[in-house]
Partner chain sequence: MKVLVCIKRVPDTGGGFKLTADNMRVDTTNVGFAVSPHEECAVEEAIRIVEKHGGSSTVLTLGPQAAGEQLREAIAKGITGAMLLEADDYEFWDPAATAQAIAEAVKPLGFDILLFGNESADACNYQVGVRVAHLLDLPCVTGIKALEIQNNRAIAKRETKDGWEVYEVPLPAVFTVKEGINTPRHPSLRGIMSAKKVPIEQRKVTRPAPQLVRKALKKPQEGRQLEILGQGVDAVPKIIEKLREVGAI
Amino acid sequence: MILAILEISKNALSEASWEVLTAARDLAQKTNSSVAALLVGKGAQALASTLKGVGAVLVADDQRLDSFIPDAFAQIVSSAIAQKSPKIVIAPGTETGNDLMARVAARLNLGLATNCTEFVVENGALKRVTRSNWGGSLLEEVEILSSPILLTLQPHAIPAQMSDGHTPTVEALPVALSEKDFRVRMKELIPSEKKGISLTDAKVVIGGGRGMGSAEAFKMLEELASLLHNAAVGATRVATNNGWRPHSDQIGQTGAQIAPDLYIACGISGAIQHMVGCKNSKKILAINKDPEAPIFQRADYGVIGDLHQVVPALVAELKRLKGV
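Please supply the coordinates for the chain just given, on its own, in the form predicted alone.
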């Protein structure tokens, strides 16, 4: 059995969870296994019947689990592994998923490979995984010797694919939780003040770097985003450190990891720390006046020119086409 650990966000499955389900189904097909999903949290029971393409859904629904509670969640996952004896356990490689699986690995004295991007199956068994390390600047090939194999999947490494399979059986997972399991819990979640589409959800992301020159210059990027469907504006670390954009807009090794259909990089040189944050973009358009900028080596399309002339011209043309 492949056990997929899923995350609930705002009363729905997160995008990373759908990616994990896709990876679990693929692994199950290659290893001749079945797939079971584990849903933990308040409202999990209601979501269980919406899953397709899995044999069973294990549910741990408890009113006290209204947010991520590290020890309680780790106790539930550890109990599920002990009861069901899966060959592989895979969870989202989000901050929550990596935290959870590290705790599970420690409890069960097992190895763990986080942020996996590829899986190598030989003779019906998972032999090796490739994992992203050092913020994406290093790809590491790992062989896991412990059993079961514990993994997390790097977000956006595998596109989510929905399944039209049969409705799974739903099974309540009996787990005894003590007060000790609730000693650490999330007290308050403060949402970002930023309105509109998030960087991780946007289909088009427009990033600004050192070449923008000022906070005022980002207004042209905001205007460009307003003319495109499902677009958001981000920035490099230099831009956020200079106070031109809030740190929540930062894309890169220490910022957001994005995977839009199109990334428009304006005045960005292409330092590795930034590129690891946008490497999963389907297409990259670079606008830079330096023809030797490293970003052109990664870009699918390039415009060699002053962004302060190119972007306003692009905005004007889009307005003309839209009749604005």
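Compare with the form predicted alone: the form predicted together with its partner chain:
The following holds one chain only.
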């Protein structure tokens, strides 16, 4: 059996959960086994009936599980593994998925391969996985010696496919939790103030790097963004570390992962740790005064020049076109 751990977000299955189901069905087919999905949390029961194309849905629905309570969830997943003896357990490689599976792996003293992107099945058995290293700039092929095999799936690595297969049986799992499982528990959620278009939702992102030179200079990127549809401003780690922009604007391995239609990189050298955050952009346009800058090897469009001249000229031309 392949056990697929699904994630509930706002009373629905998360996007990453559908990808996990797709991967689980694929693994089940290649290893000639079945898929059981595990849904944990308040409201899980109601969602179970919406699932198709898996053999069984295991449900741990409990009033107390009204948010992600890491150790409680880990206890439930660990006991499901003990009861059902799956060969492979796969969960989303999201923040909660990785946190949860790390706790499960620690409790069961098993290996865990996080953020997998590919699976190698030979003679009906999972032999190796490919997982993301350096935030996705490198890939690592790994053999997993412990059993059952615990995995998390890199989000967006495998496109989700819906299945109209048969309706599964639904089985309620007993929820036996101790006080200690509630030791780490969210006590409050402070809603974020919505301020403009977020980096991850924007259709155009304009990024500024060391070449901007100052916090002041970012004003022209803000102005450029205001002249475009659905645009937001981002930055490199040099810009955030210098205090020119808040860290929430940082794009890259330890910042935001963006996927706009167009990314305009201004005064950015194109370090891999930055580029891994914008590699899913449809097009990348780089403005850099150094023709040898590595970003020109990682971009679709290049402008060789001083951004302090190019950006103001672009802003002026856009204003002229718009008649403002």
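C-alpha atoms forming the largest set that superposes within 1.5 Å between two forms make up the rigid core. Just so you know, these numbers come straight off a predicted model, no measurement behind them. Numbering follows the first chain given and starts at 1.
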query: C266 C-alpha shift between the two forms of 2 Å or more, rigid core reference; finding: yes
query: CA of A215, rigid core aligned, shift of 2 Å or more between the two forms; finding: yes
query: Residue shift check between the two forms, rigid core fit, L151 Cα at least 2 Å; finding: no
query: Rigid-core-superposed Cα shift at I304 between the two forms, Å; finding: 8.8
